[in-house]
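One chain is shown next in structure tokens, namely the form predicted alone.
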Amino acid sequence: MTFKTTRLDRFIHQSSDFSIADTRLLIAQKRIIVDGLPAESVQQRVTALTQVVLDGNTLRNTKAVYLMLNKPQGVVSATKDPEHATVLDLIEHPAKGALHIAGRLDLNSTGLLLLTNDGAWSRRISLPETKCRKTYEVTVAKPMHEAYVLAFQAGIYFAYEDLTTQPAHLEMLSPFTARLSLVEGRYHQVKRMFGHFQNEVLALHRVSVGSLTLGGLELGESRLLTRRELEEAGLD
């Protein structure tokens, strides 16, 4: 069995509050111990089985990463796909191989996608019980009317799962466009809710998750969430 290797300076940066540049000084001060011996070089390779001790504390490469991406159309919400580009192909981060998606978007849907290596955090976002609200901009093929608003608020019955969706808020912006907020993320939920009226969704763009918004992030771009964003979102 082979294990992925990481340069020691990158490992220190990902696993502590020290920067990559700090590692050289830490080595000189003999504050880093690798498998029982003082670290030798910033280029020294470590794996998942390597024991790295910094100032007497054993490090694990589990520094939490919280990242947002403005997903373009035609990109798969997956880490691997034989036919399409994946969201990880758009991300430049040393720990991207450990990230997973918190709330997927369909191939042709666009907008705010969250990725993390923190499983508990992603569950709080994704589970209906936490009532984390997601907001979408929707374009449909046929004109909408007031019955849509009432039906979405009351909940729409999905026969396959034998359940009724939780109340959702639909704001019609024009006969063909709307802003939809809901607290669930069931399989193709938005398309199926509009399908109740035999109305095809032509475009679906997620603009927010809780208080997190894309801001000026361009399609295909990604960035780390700030501590303030995490705190304000109540997801920290």
Ligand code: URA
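All values reported here derive from a predicted model rather than from experimental measurement. Residue numbers count along the first chain shown, from 1. Take the two forms, superpose them, and find the largest set of C-alpha atoms that agree within 1.5 Å; that set is the rigid core. What changes on going to the form predicted in complex with the ligand:
- T177: CA moves less than 2 Å between these two forms after rigid-core fitting.
- After superposing the rigid core, the Cα of A203 is displaced by less than 2 Å between these two forms.
- Core-superposed comparison between these two forms: the CA of T213 stays below a 2 Å shift.
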Given for the second form:
Amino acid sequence: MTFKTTRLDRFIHQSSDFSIADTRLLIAQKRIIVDGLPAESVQQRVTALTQVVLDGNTLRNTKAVYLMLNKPQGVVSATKDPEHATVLDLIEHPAKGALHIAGRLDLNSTGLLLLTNDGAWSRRISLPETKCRKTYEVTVAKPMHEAYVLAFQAGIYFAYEDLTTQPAHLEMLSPFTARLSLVEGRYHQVKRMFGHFQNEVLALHRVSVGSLTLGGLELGESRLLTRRELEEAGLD
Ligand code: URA
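What does the same protein look like in the form predicted in complex with the ligand, given that the last one was the form predicted alone?
Complete assembly follows, chain above in first position.
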């Protein structure tokens, strides 16, 4: 079995309170021991099997991890799939085996996807009661009209679950494109809402979850959320 390798400075940052910039000094001070020997370089590679000791304590990536990914099309929001690449295949993180998805996107949907090992946090994102707003850019096959705005605001009845969706805000940007924001994340919710009008969703891109936005993150790229983003998201 081969293990993914991670740079030593990144590993230390992810498994302690030290920043990547701090690691150089820690190494110079001989405070980091890798597999029994003082670390030599921040660029040294470590794997899940490497023992990294800082000031006598073995570091483990058991800290809470919060990541965002700009999901491309054709990648499954799952941790395993027999057929397609999964979102985990796009992520490099030593603790990625312990991550789960906070709010899936369909195979052909794109955009902001959150991954974490913190189950309570992901539940807060997904539960309708917390009113965490998810915003999507939608392209549809047939022109929309004002009735959509009113119907989405009033809620669409989903017979399978026997429920009416929470009020959603639709801003039509052109006859075929809109920005839709929802506070829940039911199975294929956006497609089913447009399905109410027999209008097919041709493209769906999630631009934000609560206060979290992709910023300049390119499709297929991922990054850790910053402390400030986590605080501002108010989901702790
Ligand atoms: N609603 C959908 O229908 N698909 C998604 O991927 C996300 C929300």
